[in-house]
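Have a look below at one chain only, the form predicted on its own, in structure tokens format.
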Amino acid sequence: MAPPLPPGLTPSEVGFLCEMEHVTVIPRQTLDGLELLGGPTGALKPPFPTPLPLWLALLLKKQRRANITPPPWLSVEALTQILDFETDERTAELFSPSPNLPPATTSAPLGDAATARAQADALPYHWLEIGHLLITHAADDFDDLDAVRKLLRDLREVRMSKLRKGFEVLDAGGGVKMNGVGGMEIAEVRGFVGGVVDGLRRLNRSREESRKERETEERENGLGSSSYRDDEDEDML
């Protein structure tokens, strides 16, 4: 029998889900729209930009049928601004704010977090995975690839350091504020945090059991009885 799966999504599963996010492509040739499970895609007509799921955009990029436009937050200027926010002493305990939520609709929940209309001053939920995939498979679509890669690496290190500092003060009944933390960051630390919390709970449980045993012994010996102390005080008076 196969071993039970760990709770939560694994990093590979999070990476798979991020490919459903939409990005903006510049088609090189005319292509008809497609009927996908997530909804129909628009027809591709050069040189008009069109949003497509990331997996399809990467496929067209590999076939040299389209170029991918990096989202605004994946530029050198935007990443530098976000990194300054993460490292500023006044906001050292906070993560950069997430993008504003789109209005509620009955369509697919995926918005413009990674398209050309994305917010430049906010990291989306799948920022790490999208950045890695675009740098790996669409390197020639960046103006300054080396600077973007370095900023992403620095940003990841700073944010992981904040998560580790939060876990240092974690106790069995406490929690860590994770507003603005990305999907891959959560998946990477889930196993570590789960082990730490389980260990703290076992330690707390053993302490509670020891306390109860001590109280039971005191009651049996007459030391923990309030009536015993009251009678003793009356005799002294």
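Numbering follows the first chain given and starts at 1. Every value quoted in this text rests on a predicted model; they were computed, and no experiment measured them. Between two forms, the rigid core is the largest collection of C-alphas that superpose within 1.5 Å. Compared with the form predicted together with the partner chain:
In the core-superposed comparison between the two forms, E13 has its Cα shifted by less than 2 Å.
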The other form holds:
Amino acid sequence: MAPPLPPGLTPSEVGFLCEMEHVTVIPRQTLDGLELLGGPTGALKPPFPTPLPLWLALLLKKQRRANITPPPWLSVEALTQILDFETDERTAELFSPSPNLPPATTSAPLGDAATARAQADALPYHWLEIGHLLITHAADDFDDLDAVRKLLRDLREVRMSKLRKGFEVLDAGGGVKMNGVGGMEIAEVRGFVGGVVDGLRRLNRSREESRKERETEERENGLGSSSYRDDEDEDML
Amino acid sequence: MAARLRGRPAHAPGPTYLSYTPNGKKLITVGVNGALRVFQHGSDNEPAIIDVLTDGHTAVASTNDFIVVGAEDGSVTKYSLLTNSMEEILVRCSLPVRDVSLSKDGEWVAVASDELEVKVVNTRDMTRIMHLRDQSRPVKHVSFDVSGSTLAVSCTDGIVYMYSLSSEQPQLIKRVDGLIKTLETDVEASAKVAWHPDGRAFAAPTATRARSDWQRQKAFSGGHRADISAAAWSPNGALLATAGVDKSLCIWETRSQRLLKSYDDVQNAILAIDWHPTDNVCSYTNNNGELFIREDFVPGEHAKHLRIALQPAPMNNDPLSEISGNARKQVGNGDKPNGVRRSAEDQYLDDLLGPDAMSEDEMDFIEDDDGAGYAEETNHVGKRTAVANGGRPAKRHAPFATWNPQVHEAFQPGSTPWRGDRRYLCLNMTGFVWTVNQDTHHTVTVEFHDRQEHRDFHFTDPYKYDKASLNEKGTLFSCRPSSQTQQRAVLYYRPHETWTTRTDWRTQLPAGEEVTSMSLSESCIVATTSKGYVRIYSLFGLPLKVYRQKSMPAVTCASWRDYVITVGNGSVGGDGTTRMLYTIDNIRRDELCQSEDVVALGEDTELRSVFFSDKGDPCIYDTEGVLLILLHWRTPGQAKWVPLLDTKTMDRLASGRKDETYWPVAVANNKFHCIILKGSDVYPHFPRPLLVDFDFKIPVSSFPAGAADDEDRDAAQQKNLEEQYVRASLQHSLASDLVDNTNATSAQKAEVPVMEREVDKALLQLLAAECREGEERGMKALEIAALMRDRTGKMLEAAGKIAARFQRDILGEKITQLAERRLVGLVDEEDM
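For comparison with the form predicted on its own, kindly provide the form predicted together with the partner chain.
Every component of the complex follows; first up is the chain already shown.
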């Protein structure tokens, strides 16, 4: 019997999915176009930059067959600007907005979120994963690696603390506005939030159960089945 | 003059120092005994003596009116030269004073003593004092730069501290480490910084450094066998005099760092040197109390160096037109510090005529009453400021200027000038060639974008190649002729792949001829030379052709397969600069495609680069940031320059936050490939920046991108479509030109109908936009429909459908009529 998977995507699954995003690659040798499941890739001809799926780009990078151009939002200026937005008092409640949606006409399943043509002043959905992967595997393609790494970490911490602050009000009926939060951030807090909500419910449940037991004892015959209610709760999460 | 050099015993034997007043009238010496001597320049009379209370003087600095003297008892005293008497003690240190330096305006005096701090005292108000405390050990020398805003402090810990004194609070701006030696304060050897008169560089015993980035620039080497004890720039910066503790005295030429003369008649170690501000006189004092005034210090054959205007400091990255091969002397136009030469006659004439006649000195016929700078203000010497203020006064020049057209300098496309010790010789879509200056030789590295196809290589280059050209087949180098080694200009070609053992070759140009620009294509090598020849070689070194260029001197050239474009200076336009003319030649067929046609450049615009696109159309990029392509160039007389992209109107610059320009690399895949230059950079530097590509955008209209409301967005969309139409028509005519005139491949032939369809597609979209606007736009819609290129009638059919969808019935009818008339051939090309 397969172990039960927690609901939603796990961080590793999100990390896997982000490798489908396209990044811009500067090839260092020629390669014909490939017919891949995700669609055909363009022929590589140095030094013309070509968009490729991240996984393929990383593979070529490891074999030193290509350089990856970091997307514009992964530059020191752009990250500083976004971090300023995140830490500014006036906008402290908000997450920096996600990039503008592409015009509805594009039929391509994946946009330009991480290519050289991406919008510079917004973090795309997979910013954390892509940033992490590029910094680890394409370190020599960055101008100022340490600054970028530091800014990414700062951003991550600022946004994470905002998320946590949001969860302080997490109670029955409480809600957190999560516009602009990235995929990995959601995957990361899912465990935490799930735990908290579960824990809260467990606390409440024991109280509730004891109350019910009392009621049952009083009536000598219970009406509601607690296990049935549990299932219902489980489904709600 | 005096045949034998005789020292004037100025002071008791011991260290002696001197200083000329800025006007050159007086020379002050100080020594160990309790007197200062004031010599009158040009007279052999006994000097005036100022008896003073202190003895053991260690430093002197002077202005026209007063001198400042430092002594071993720690006092710095100000003496008046008008009354030859002491005025006041400016500052008193607890330890011996080692050096004093006055700012140019005489306002501040910097005092170095054996104390840890440097004091900067106001000469008028001794209570105003600044302390510089960043150094950890006593300071040996201080030196103000020309502007008086920067103070170089040579510390005994071997570091030169640079302080900015422009604000009230002095600020340490740079520690220059590893430049000077670690010296004790009382040794004879010197670590004093000597600022070059143009203020951009300084010399210190060991090396010269540039001021902007504090990099070591050039070394004057090979003259002294021991430590340097004194150094001084000539007033115009063209020469440098240095003295060593080994009793040597040398004169160097700044521009080439060549040793001009070495004197061997020095008896004692020289402790201080100073040039006379105007005459060919240099004085020095030694450690034996003697003063030597050397007249005709610079030997006659080099004396011209003293008469020229302010010389630029020798910098590795100076825009000394290294990129341009043989820099032409630009006589007369502008006031660039180099190149402008003021003749000796000019100066003599000035002296003869005196201040009243025809000069801009005191009694000028133009009164500068509104301060707009018609008249040059004279400096304290009462002469023109040829020495200190940079270029020469332009006004003086105007009446006498001979007519000198401004000539465009030659350049090699894709190369950059020196910055630091390296430069790119060639940067294109195949790879890049860069060279590193190692003083005695260069090292050249060739790197490719495609590392699988070609292997990067690297070699030591004794010829000092200054131009290179790279393509898929090989690399071409050329070097300048050298007068010293009798080496002639050489072309060197190195193919990347061979099937024989050795196929690289060198060919020497005739003596005195220099390569001004060159280019390598897949089938030939082209070089334009300083004699005005265009020399064409095969890829294996066989000279194919030599002809004289019609428009000379040559500016640049480029080639693609058998087509060669050469650009030269033609006739002179109204603004005094020559018109650039280009010629396109097919060397295999020996046909001229275009002959002496104009390179269309706006006023004050310079050519930045010339290259062929990947489809073989000539392109130019100008300093205004516009990329132009040549259309219909295969038919003589039909060529016209069409703008493809105006980089200043690109969307990425719309926010106004970005300050960037672009350095052209190539036009390929219907994109403009370039390197982004930040700020005021003109050339790319190391590390190699990434190539960036931009789509073409013909400057049809300027519409702000990202407009807010719907109406604006619709209008922007409309403009976009219009631009798309113009661009598609341009590409269509480029493609059909290619097919009509060459043996085009099937792929190229297939492109023409594709482009035709693109044009019609843009027109259909425009038509739809017009139909949407309303019935009253019907005339324009019909005009658009008539522009359709398609001959099969399908596009007009589609246009009719669009009209029907928007229920423009009249328009639909007219379109059907048009289609019918076309079909039966009633409307031919002329009518449309």
